[in-house]
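Presented below, as structure tokens, is a lone chain in the form predicted on its own.
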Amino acid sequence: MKLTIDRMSLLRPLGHVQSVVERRNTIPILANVVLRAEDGQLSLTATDMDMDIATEVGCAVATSGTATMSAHMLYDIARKLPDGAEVELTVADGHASISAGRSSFRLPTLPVEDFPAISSSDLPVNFTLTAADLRDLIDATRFAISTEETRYYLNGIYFHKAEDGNLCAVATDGHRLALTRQALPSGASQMPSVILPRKAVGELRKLLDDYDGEVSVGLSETRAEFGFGTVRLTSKLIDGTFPDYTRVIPAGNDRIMQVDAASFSAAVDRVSTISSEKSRSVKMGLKPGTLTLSASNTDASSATEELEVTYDGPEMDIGFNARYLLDIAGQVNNDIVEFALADQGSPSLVRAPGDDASLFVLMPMRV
């Protein structure tokens, strides 16, 4: 195999595929990217056995062929070469030679036959979403994905067709819940309910940073595939049942507080400087027209800050994890954030006023 390619043309697709590859691999071939050069195209494929990314880019192919080499090493080489460099890649006798200007590198290759076969089973449900819509679904929910491995069915975003006929994305870690809805795309009426794993969500979100067109989505009961022009990401789904999240969404919370989102976030951030690292708790003291945020620590340090709010209910105190408050306030797409509260021991509902598409549920803390 022999080809010539511009450094930037190589770096971009390599950046996509190498991020799937685990840094520590007990199976050597899984540390490698498959390069296939033919007909003026270079295709790149990498996998971690749960997820794979494939993409292609134009190049000058002198001799067509296929080879595998270290994904991270090749990416680091391309990244450190000077801008505008022409990269020549030649594979022969079990080694790859990479040269650009006065730099040359030699990497070992592994047989392509050792690379696991990428599953291409039929995906019965296919539809398209705009990149902006998919970004919104992920951004509104991903912060609430659980990292607790024992409850593996919470380690991803739950995408499903809701009872109201909308496309719904939900994530929860048991302390907070994030939900957002969009109109169901054409072709998605028969979509299965799926849980997309946390790592796939992260890789998908990275790809969306560079892309603004339509994203093609293919789903089966066990796999999901996302297509971005020349890039294709395929992932296994979490094999588990997502809990009935509708049971934890409070319906009768009648103490409504509205506060400026930016001022609230800044004040929570300031006051939480004092709160102990372990609990990160902040107390919200409410009385008509005023919210008092306070935090204290075992070393007798404390902080308070007052904010003007719209509230005319009874006085109450309620505690929350400061990090969770900041995460949710950052996802409310409005200048005003609204809290619907019941009492200091019950879950609270957070949303933008009048927003029926997205909502957040937050469990209180004892403070």
Contents of the next structure:
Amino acid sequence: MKLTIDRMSLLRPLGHVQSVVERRNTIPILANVVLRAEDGQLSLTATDMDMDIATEVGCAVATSGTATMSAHMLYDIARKLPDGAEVELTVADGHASISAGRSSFRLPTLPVEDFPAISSSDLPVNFTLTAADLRDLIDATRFAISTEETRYYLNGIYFHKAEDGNLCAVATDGHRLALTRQALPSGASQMPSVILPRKAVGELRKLLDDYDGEVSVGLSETRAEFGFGTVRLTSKLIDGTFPDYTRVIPAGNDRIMQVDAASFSAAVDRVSTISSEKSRSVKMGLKPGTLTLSASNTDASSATEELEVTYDGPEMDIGFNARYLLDIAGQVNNDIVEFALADQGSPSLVRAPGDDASLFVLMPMRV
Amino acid sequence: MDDAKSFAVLCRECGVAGFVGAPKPPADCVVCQSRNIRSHPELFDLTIAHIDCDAFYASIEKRDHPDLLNKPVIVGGGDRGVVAAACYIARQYGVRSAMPAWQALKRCPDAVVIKPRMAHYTKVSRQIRDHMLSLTPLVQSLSIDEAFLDLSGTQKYHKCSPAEALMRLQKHIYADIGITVSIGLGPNKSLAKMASDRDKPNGFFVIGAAEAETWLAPQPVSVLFGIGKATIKKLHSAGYHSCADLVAANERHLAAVLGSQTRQIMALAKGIDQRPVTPERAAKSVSNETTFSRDLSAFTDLEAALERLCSKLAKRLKASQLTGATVTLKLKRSDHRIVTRSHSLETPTDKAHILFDVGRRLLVPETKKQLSYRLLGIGVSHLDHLTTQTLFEYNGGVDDKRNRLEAAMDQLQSKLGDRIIQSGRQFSRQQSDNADDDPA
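Other form of same protein, the form predicted together with the partner chain, not the form predicted on its own:
What follows is the entire complex, opening with the chain shown before.
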């Protein structure tokens, strides 16, 4: 195998695939990227056994062939070469030679046959989404993904067709829940309900950063594939049942408070300076027209701040984790945040007023 | 009349306390004529006490088995074969704690040897501690059977001096629990600890600040509280044997032996001890463990044991209204090596089903190693009183159902015993255990 490619053309696709490769690998070949040079194209594939990313880029192929070599090493080499460098890559006799200008590198290779086969089972459901829509689905929910490994079924975003026929994305860690809906794309009416693991969500979101246009989605019960431009990301899905989240979305919360999102965030941030490291709790004291945020610590320090709000319900106190409040206030894409509260022990509903597409549920803390 | 002095006197029989004017310390109580009185110039001013239970384990066994009352009793033997406690009768034969059991029996062949029931002793210890805490919150336990108490400032509350309050405590403990304790009263911890050792069993001994240095002078350095064996050895080999030796020592010479501890130890030898009575911090972790009658290696066997332990642990957490954020599984291999595996939860818990879920996940990889284990334990740390409810515990969520099941089981078991309801896993094991026992 022998090819020539300019540094920038190599760096970009390598950047896409190398991030899926785990830094530490017990199986040596999983640290490698598969390179395949053929018909003026270089295709690159990497995997962590749960997810793989494949992409391709045009190059001058002198001799076609395939090889695998350390993904991180090759990426670092490409990264450190000077701008505009012309890279020559040759594979022969179990090693790869990379040369550009006066630099040359030699990397060991491993046989392509040892690389795990990339799954390519049938994906019965296929549809397309715009990159912007997919970004919205991810951005509105990913912050609520649980990291608790014992609840593996919460370690991802749950994509499914909701009762109302919309495409719905949900994530929760048991303390907060984030949900967003969009019109179901055509072709998705038979889509299975799937849980896309956190790592795949992260990689997908990174790849979507510099892409605008249509994303093709292929789904089966066990696998999801996202294709856009020259990139294809395939991921296993979490084999588990997402809990029935509809039960915890409160329907009858009638104490409505509306507050300016920016001043609310700033005030929560200030007051929470005081709250104890462990609980990070902030108390919201409500009376008509006024919200009093307060926090205290066991060492007798305390803080309060008053905000003007729209509220005409009865006086009440309710406590929340400050971090969760900040996360959610940051997610509500609106100047005004609306809290629908019931009592200090029940979940609260947070959203932009009048926005039925996205909502957040927040479990209060005892304060 | 010129010779008449005023002596602080406390009668241990009738409890009367007061000052008696006499030329020399009175020999008996002015009210009940008992000779069991304590008289000391500082009696009503001293506030630091050391309370030591007399032959604790042996006393509990005697209390529980009155037929042993007049027999020499040794608690111990067991795995390591040493004396954990010897009653005062056995001690007359020269039996001492930590003596190998065979040696003890050689000295006292008639001794009744009892296997220690640690859980039971711990329970009694807690009852005694509760009594102590009724006097003052400043109780510092040193071990299962001894503690320091600081009674400064309690005079108004108890409407009597610390000495009187302590004497009443001693009587209450005996009346309620049936165990005698010895009390040492002094101006500081070191002196109080020495005092409790001077009058045993059921004693009450006072060392005052004024007499401390003279009192200590002839004592060996080993009486000082907080000096370890290594330090004593160093002092001996440098020629310091008594407390007087330390007081008379050149500070610089002594520093060569003791280093940074020099000043403190010299002060101790003069009867000065600034260390406060510090009540122990709240528990940092709660755990339960079990040693198997035979080593286990199969996952299903260990899993069943784990489930029982988790249920016990959760009950303890709920009883003390605690939740734990880090779950630790402990395994002891056949070769006595201990393995621990931990997992930190996002939400602290007191629920058996969650502890069991996590414990099981930690257990799985360990049982794939083809090893057998003699002990299994599960514990939680990072304790808190916070109970953060999660969304899933609410309104029919996944955990709501399991929580309600657990609460119902807890309720039934507390009313009707643990056997009244149990998981299928425990039930089927019991069935097969019974089948094993069946001689047919």
